[in-house]
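Next comes just one chain, in structure tokens: the form predicted on its own.
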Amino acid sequence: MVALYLAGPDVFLPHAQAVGAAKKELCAAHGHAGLFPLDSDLPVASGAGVATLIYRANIAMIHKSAAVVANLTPFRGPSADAGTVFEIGYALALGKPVFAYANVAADYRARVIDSHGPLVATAAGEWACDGMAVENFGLHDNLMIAESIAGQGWEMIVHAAPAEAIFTDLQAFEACLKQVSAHFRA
């Protein structure tokens, strides 16, 4: 069974071990073994010492696995969760492979402009009410989140899962999954 780090914003939904449990199975049924950074067995708390034991545990998991799915659904804002991002960054250093997948379907650009208001065209680019200029790719995310995963040979599974379904829709976790399988059959 190949370990996969389950990197991604559910471990805030108020109901995250449910969510977890469903991905560690449908890991299962795809020979794979599910890490979710909930797996640690600690203290339900806050604080500056919590943090850093939160920290170590997930980096442990990452190096633990052979490989880490990403959820990189927009979370807070029109980007990816920053977590994940980072543990996306920190895998690929160690030369660890990602797969990822979103469950909103709209590009970076449409979701700036959904998120802070119409832009503002000029002969130097696209600017949004904060001054600042933005990425038009055609890209889910950000060029260097996108680019990390498109430069390993797959391809970001995007799929327009329901509003209400956002962070709880397997449907595009388990086409990562197949990507993963047919990269260790390979």
Contents of the next structure:
Protein chains: 2
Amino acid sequence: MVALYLAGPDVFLPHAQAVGAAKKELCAAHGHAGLFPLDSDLPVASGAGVATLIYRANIAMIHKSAAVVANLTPFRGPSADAGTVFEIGYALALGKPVFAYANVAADYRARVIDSHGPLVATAAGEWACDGMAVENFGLHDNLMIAESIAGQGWEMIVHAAPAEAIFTDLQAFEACLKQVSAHFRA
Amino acid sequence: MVALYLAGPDVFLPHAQAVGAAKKELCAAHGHAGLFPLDSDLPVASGAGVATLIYRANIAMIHKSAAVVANLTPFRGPSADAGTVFEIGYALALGKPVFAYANVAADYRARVIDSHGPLVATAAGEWACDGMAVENFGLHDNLMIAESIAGQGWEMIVHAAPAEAIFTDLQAFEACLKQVSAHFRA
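Switch from the form predicted on its own to the form predicted in complex with another copy of the chain and give that structure.
After this comes the whole thing, all chains and molecules, with the earlier chain placed first.
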């Protein structure tokens, strides 16, 4: 049994607790223990603010986990949720394996075109309407994200979920759990 | 002299090398050594792809640095650049101090309203048009980002740069260098 920190913007869903419960059930079905960010009991008596307590609780859960399964589905822009991306960087530096999935198939460049309009191509590269270069490596997100997953020896799971289900479809999440099992069995 | 990894979406500017040089000059003026992501000489002979080499070079520079100064100015959405956010998580887990700034003063909630339109308020929270909750802690970004900086004992520098200079104005960057000096002198 592997303790898995379940990172992702799932916590922002109206039915976040139900999605967390469904993810934890799938973890259990694969013989693992899922830790969902909303699991933590925040100490009410502390003088610190709620945001500080959530931060500390999430960091403590990452330390307690043997690995992370991250939902890198694009969130409010062409990249993954900032909190999730922070957490995968943090976990990797601790030497914990990170498994990741996204429920949108288009690559980063295609998503910038979708959100920002056509790119301008010059000899020096391709530029979005914000005047900044657009990475064109065929990767799913900023290269630091995509390469951090691939650099461990497995690929991020990219799945084209129906538009209305990109934050609830758990098929790619379950594929990550199979990667987890294979990794820890090896 | 402190070796500082200079994280940020500055690398996507058309004149990225010039901005990197200006940042390194400011570091030197404050007695520090700036390491800019584009500094690395990528080994051309390697079989790995360019994205892989850039990833490895950036990770190596973070390991070589004593601290990170991160540009968390919002990039292609209401949050900071995903690569930069990954890097601050990575550095913090290594125990390296992270100093950060943003050149846009509006907080995260205000920026989501700006990019996604008015929020819908219910007893359970505030919701954006994407159907997902919006954090309302008065923080500058996702709480994992904002709290990770504040949790070290200093604040992120937030500066209202002119709209045309949000990726080039170095006033807040220089304020971070003063935080660096105070931290390492203490």
